[in-house]
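This document starts with one chain, in the form predicted alone, laid out as structure tokens.
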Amino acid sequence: MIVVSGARGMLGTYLDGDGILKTDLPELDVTDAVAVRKFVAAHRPELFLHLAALTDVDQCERQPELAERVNVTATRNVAGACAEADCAMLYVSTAQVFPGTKPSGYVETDATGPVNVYGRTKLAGEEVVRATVAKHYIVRTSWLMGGGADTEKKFVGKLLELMKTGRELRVVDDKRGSPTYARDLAETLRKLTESGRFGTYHAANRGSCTRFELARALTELTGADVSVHPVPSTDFPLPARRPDSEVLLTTELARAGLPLLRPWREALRGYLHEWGY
């Protein structure tokens, strides 16, 4: 059996199949160590996919104690229960564990150095998993998109909604990342865990772009009649600092002989089919 926490989130939308037990609040509160231990002991999974996290970067900055509880304490609870049950664990992390000063892209062995609370708590979660669970996968990803109109709350979903208004859009052009389709990521997680090759990996659709370039691609692929203008990130001050680069290179997937994710524009085109484009 495979247990998935945080299963109602974007990535969990694409994780289905025989032998998969999907759970989320209120049935399992991963911040409750006793509840997690009892749950794992009762179900005895072979693999625990730990997706539950606080991913709102600005909320993490405003509420660091909550970010610590959800991203670190909960991960410690799951890791401890997995270690006791001799269960493998997969932890989804983020490109924001890096400082963002490498526009060419980060490989798995590059030095970390997060610039915000979200990145610091996710990095702390990685460290907990490495120290606690011998059989673990840590998978970092970047600029996730997915879930369709009902679930998509991030950049792509927000832009698609704004484009319906037909007005001009101003989009940041000094932040670069690797847009990643959650459906493609879910398939990569499946293949990785079936391989049994434990370790730390990057999983992102190939290539990179700025937010502005992503917005331009959206207008081209949807045929939206809106003008998109590049602006600096200083035009949109936010509580949490963002790294300049969240570009990930999938070096370890290649070394393991696992399929790489398709280019981001191709993935974006596939995702737009979920929206009816």
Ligand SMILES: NC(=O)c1ccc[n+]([C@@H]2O[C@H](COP(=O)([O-])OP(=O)(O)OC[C@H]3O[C@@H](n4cnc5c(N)ncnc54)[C@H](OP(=O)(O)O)[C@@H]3O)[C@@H](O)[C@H]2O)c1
Given for the second form:
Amino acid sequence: MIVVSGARGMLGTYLDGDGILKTDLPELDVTDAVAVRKFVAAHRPELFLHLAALTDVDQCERQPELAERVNVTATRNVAGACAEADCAMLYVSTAQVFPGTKPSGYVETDATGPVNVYGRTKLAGEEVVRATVAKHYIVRTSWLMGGGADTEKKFVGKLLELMKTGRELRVVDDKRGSPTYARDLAETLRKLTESGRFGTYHAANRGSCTRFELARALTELTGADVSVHPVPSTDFPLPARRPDSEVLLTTELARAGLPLLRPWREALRGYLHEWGY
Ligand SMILES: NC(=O)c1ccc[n+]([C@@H]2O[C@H](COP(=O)([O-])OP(=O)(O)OC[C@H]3O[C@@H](n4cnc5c(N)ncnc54)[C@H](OP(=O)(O)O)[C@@H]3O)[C@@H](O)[C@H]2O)c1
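Can I get the form predicted in complex with the named molecule as well, since the one above is the form predicted alone?
Full assembly next; the chain just shown is listed first.
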């Protein structure tokens, strides 16, 4: 059996199948060490996909203790329970563990150096997993999109909402990332965990763009009658600093002989199709 925490989130939406037990709040709160240990002991999974996290980057900055509890303490709880039960663990991490100074993209072995609370807590989670569970996968991803209207809380979902009413949109052009369709990531996680090749990986749709370029692609692909204008991020002050580059290169997936994810624009087209555009 495979257990998934945080399964009602964007990525969890795409993790279905025989032998997969999905959990989320309130039935399993991963910050509760006793509950996690009991859950693992009761179900005896071979693999624990730990997706649960505090993913709102600005909330992490405003509530660092909560970010620490959900992103680090809970990961320690899951890792401890997995080690005790001889269960493999997969931890989903983020491009925000890097400082963001490499527009060409980060490989798995690049030096980390987060610039915000979210990145620091996700990196601490990685370190806990490496130190605690021998059979682990750490998979960093970037700019997730997925889940459709009910679940998508991130950039693509917000923009599609804004495009329903606005005719002019101002979008930042100095932040770059690798947009990644959660459905494609879920498929990569399936193949990776079937391979049994433990380690640290980057998994993201191929290529990169700025937020502005992603918004332009959205208007092109949906045919929306909206003008998109590039602006600097200083026009939108936010509690948490964002790294300038969240571009990921999937070097280790290639080395492991696993299929790479398709280019981001194709993936975006697939996602919009799923959403009825
Ligand atoms: N979204 C991105 O762009 C992105 C990029 C890189 C990496 N990641 C990583 O990918 C993973 C999945 O992200 P996602 O986008 O699917 O996140 P998401 O949509 O925010 O889902 C996270 C899920 O975890 C749940 N959760 C929060 N606290 C919990 C707790 N104490 N116990 C149990 N469940 C809890 C949330 O429930 P509530 O909604 O009720 O709080 C939510 O259902 C995360 O580890 C994230 O750090 C995401």
